[in-house]
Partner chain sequence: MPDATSGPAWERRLLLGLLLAPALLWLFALIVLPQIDLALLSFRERVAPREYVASLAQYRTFFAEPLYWHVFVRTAVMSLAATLATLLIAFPVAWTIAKLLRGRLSALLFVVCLIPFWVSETVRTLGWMILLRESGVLPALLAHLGVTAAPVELLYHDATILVGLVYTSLLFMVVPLVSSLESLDNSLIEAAYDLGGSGWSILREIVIPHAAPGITAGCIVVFMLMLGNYLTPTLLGGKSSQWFTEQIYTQFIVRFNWEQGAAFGFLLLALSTSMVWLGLKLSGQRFGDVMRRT
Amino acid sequence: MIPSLPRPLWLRTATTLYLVAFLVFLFLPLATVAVFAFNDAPYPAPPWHGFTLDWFLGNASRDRTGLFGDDELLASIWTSFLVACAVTALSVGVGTANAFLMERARFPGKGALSALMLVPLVLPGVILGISILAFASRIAEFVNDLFGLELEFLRPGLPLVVLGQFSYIAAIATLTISARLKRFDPTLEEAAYNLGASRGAVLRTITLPYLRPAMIGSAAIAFLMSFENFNTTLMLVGADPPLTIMMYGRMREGATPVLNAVSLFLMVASALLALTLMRKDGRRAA
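Structure for this chain only, please, in the form predicted alone.
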């Protein structure tokens, strides 16, 4: 059908119904969680019992601990933030180096290496976490038996969580940055070299500024993927649980609207992060 021609009534109706159904499916669960974070009831589900801020601020007279007074939840959010920052820095740094390796270097086995790099993306998170835990534990036991040294960072804990998440998030960063680098015009670098610029100056003033949008996008994706990761983290976590593990434990004990409050807090934070990145991209385009 030619796009400029008017569409039949049934097609327009079907398109509208499909769009409405899709948006309801996408946003109704989020809206439900957000609304019942303010429900004056000890459970995070209908019916509505009235508006309250107890699940955010707490209420000692009603024996309610809100999100901002729950030290364990706040500590888990901080732990997730630290892990996500570490994973983001490692993923973007290694992903940028990998992008240059895959797009600029020529060496035997490059195709096989590219394929192997994608393996962590297709493995279930639980399997990936168990494999990393078993491998790290074997190394720790070997070093302990041979040299009498205890390598704590190879035991379940935050360093191993960072390593586990990095093992597959770095591949996503590599693909994102490689796609941007593939479209780069190398004659810009050649012109700079002809004018006497050094390799460091060209990288700093031409190549990396061109890659900056992809690097920022990769950082945002890496941060969010790390923050919400559960399967891999569950296998590697130690005494300091990130937020997803803490929420899982709370759900097993019995859900309260505090978990709805946490979810709403994360939705707002994610939306603000997305809007900030979109605003920066808009300014750059202008």
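Keep in mind that what you see is a predicted model, and the values were worked out from it rather than measured. Rigid core: the largest C-alpha set superposing within 1.5 Å between the two forms. Positions refer to the first chain, counted from 1. First, how it differs from the form predicted together with the partner chain.
Fitting the two forms on the rigid core leaves the C-alpha of Leu266 displaced by under 2 angstroms between the two forms.
Please show me the structure of the same protein in the form predicted together with the partner chain, now that we have looked at it in the form predicted alone.
For this one, just the chain is written down, with no partner chains and no other molecules.
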């Protein structure tokens, strides 16, 4: 129960033990991945053979490829990065436009459109993937039959991966940015208009700066979700796999600890991203 009520000792002990067990459950897999990135053995498995950096730097004499020498893996990180940048730019752009549309404009069918914007969030990622794949192929075939043109970007590949991820990440960006625009005090804009500002000037100096935290926040979330997306990407991927797909393929085959090394790199990167965002939030609240 709550602290203001008497809590028997056994309950307090049980709560603490439960919390400890829960935290161990949460962090055990991550800690394991991190530790075995440094194990001096060809497979990420016990026992401990001593500390090594081979799985980062590589060791030609022992026939080990480290993360920084694994061109395939590095290429897939780069692919993921490019895809994530494209998805982030598209999602934040469309999300901001949608926020203005839903909060400022009046038009028939607005309620239906607002409900439709939530639909991507309840479609399983696999289904988003196959439906976009099938639809894009149908268009490509149609164009091919009609004009004899081969539209390469509608075949499985990175453009489709970007579109597939964008299709639901845009919904998240829309929700985040709309929520902030809803709390905007319109008298601020009115004051600027009264002082003779043009529409463009008001947007640039009042409204967009107000929206900036939500735009940065949703950009970070969009980047992360794109980088980590698996389900939708799996269905749409072509010849150059992003990192998650590459890792999945190797995990099925039983890979060397180089995967642990790249995972550790991912953990550090997401932790840094999370910390930066939280510090920003903290400063704003203070």
